[in-house]
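Here you get one chain, nothing else, as structure tokens; it is the form predicted on its own.
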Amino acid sequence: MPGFELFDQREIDAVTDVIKRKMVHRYSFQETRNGIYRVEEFEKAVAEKFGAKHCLAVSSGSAALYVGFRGLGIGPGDEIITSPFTFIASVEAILECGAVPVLAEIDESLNLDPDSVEDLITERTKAIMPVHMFGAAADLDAFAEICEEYGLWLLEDSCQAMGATYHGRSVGTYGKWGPYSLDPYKLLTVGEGGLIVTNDDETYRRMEYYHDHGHIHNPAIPRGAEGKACLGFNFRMSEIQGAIGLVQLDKLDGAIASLRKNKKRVLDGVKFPEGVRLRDLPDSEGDIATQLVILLPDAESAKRFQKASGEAGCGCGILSGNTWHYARHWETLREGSYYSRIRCPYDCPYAEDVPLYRPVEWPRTQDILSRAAVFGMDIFMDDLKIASMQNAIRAGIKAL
């Protein structure tokens, strides 16, 4: 799946060009760079491709989440409802603002369950943030309706789903903002990097200032004299990353088409018995097919399926054991393990009730993930690899 599968001479040439020109900083040296700004070109190309008014490039997907929260003024005591099945950065970005992550349940799409969030809304809730897991959209219509009813922001954690759509519209563009991760595991990668798309002018302006120490970014004025709009921090993307991103973006559609083709080929060669099915996606047409998830009848069936498929030569994971993406395994979250003396929101006068983040708090999530088997898909899969995955799935089904 990773975009580095697609690296070739074009990425090498793009990086070489930046190095030869000695212009690695995205803003400085206006007088000698001949008007060439690769990060800005990348931002404009992404915004145009995905139908967003604005795009801001930053240093990582984690930074994209954090800068997005800062752009909205999220702070101590504010509550953000999100998913217990996500990468921990979704939660860490909230905590870095001193705010409170409130973790609801997932449904059989593996995304946040709309039916689980309303009972968690309080007077301190500011936003609901579904996470588009494994390249497929959550039920955005349902979340938009809830957010409108309660006067909340709809935020989309789209870090794992760049290129996915929901009813024909790019994920990340439905809510107030949406980030994309460009790390080494993503379909489009620049090594480390992130993007935030938004259609809101004020939110974009505040994020742009904040991500670069408050600079107002006027290329007509030397950087040291342009003045600042606010205090901020450094989450800039470099010109090297921007140059790679431009090349990778041109390859994205082809990569998605290849993944979808490979997933279809695998599925065309297997037949699921009653009680075995794919995860339930709100819009299966918009899935970018980075993973193949099969839901088994129960946890014991999933273990037998996993054992048999592995013995057949193509192993799978059971998602309840996924320490990277499941809050059940995050002891640091339960313990509030900080290096700072002030551990807001854990020790914070603005946060009245901080969840305990205990594994027992997500019974439906545990049930779903304990019977969810996942295979990773690759952009390039020859006939032998397709057949190997099919054989493994058949062996797993036979073991049920």
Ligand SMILES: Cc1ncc(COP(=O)(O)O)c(C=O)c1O
Second form
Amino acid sequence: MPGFELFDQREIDAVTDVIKRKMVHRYSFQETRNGIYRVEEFEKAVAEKFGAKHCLAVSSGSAALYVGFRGLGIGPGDEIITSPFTFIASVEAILECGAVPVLAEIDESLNLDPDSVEDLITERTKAIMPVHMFGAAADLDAFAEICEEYGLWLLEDSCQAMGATYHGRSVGTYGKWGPYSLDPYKLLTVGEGGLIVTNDDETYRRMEYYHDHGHIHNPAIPRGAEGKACLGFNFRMSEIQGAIGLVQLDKLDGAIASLRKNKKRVLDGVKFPEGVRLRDLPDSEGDIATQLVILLPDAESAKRFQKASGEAGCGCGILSGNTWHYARHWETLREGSYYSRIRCPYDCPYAEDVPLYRPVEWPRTQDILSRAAVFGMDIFMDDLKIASMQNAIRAGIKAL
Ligand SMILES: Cc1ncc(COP(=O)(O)O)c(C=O)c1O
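Show the same protein again, this time as the form predicted in complex with the ligand rather than the form predicted on its own.
All chains and molecules follow, beginning with the one already shown.
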């Protein structure tokens, strides 16, 4: 359940305050804004909460990924290994740099499988980017080891997992950088927005310049007279989003605690037979519990499970059919559907062996997703709702 359902008078007051002061730009107007910078406050609060040295607020999670790649200088000819089970933005951000997304396989955590990436490393590989899907961390220790061995950057697409931890450390802070999405479907939302955390000073500086046309952001100099460090673009967050973000951040721990409690309540009331289990998380303690995923024996039994649970009043999805998150369904990726005449990386003098992204490309991922049933968890679940999900799971198990 997304964070906008938690909106109350506090968000209204925060937005009203920004509007009343007529200070909607995160920079500029130094003389009249009385030292109030909501986006900057939000960035500092996020960095402190998640134990990161720096946080940069941007206009979306997709922008956070893109600014992150640009900050590292990713460009044509570079390859980034990531997951075929993610939101397409993870892949599009790489393509937007003219670089090549190389999609490995997932394991039973539904996150990138460390065992599937090594064979895909070439001299063009720059980074490995696991995606922390459905609020739970990938096996970061394993990826850190591989990245260390091959001299690659470990990047984390943590867009779906703000607040999740891996062995006590916040996701996003483990690798070179990690973005969080604040879009309307996320636990913490500002409508549209994104954040990117990093512990690396130089990477932060470059991302910060790039996200605002290269501006060097010297508050002592009026914006128009300020020097620029590089060419960039506009991915700025507004003060309205910053103000909402500050309030939402305050609510995040409560939301995660409720989700975890509700997931536990559901699971306490059901018993899995042999061959049925939860997805296999490297650190289940750090899961923010936005989803409940049950792995079933095979695709056929998964279909029966889905039918029976739906008939019992609480439907689930089978993840192989998830067009939103599974590369098998992304025709635009397969076809390289660009408007431009020159389609880098598809027809690119720098890129070699660009994958075809065919549906048959990920057999292990297909096997796992075709037997993965997902239920969405809500922050507010009364006894009736808990019982209804338990009944549906029991009915599904009976139908196996
Ligand atoms: C894994 C992943 N990466 C990136 C994004 C992009 O975030 P946004 O929608 O804020 O652009 C999302 C959004 O859902 C996501 O789930």
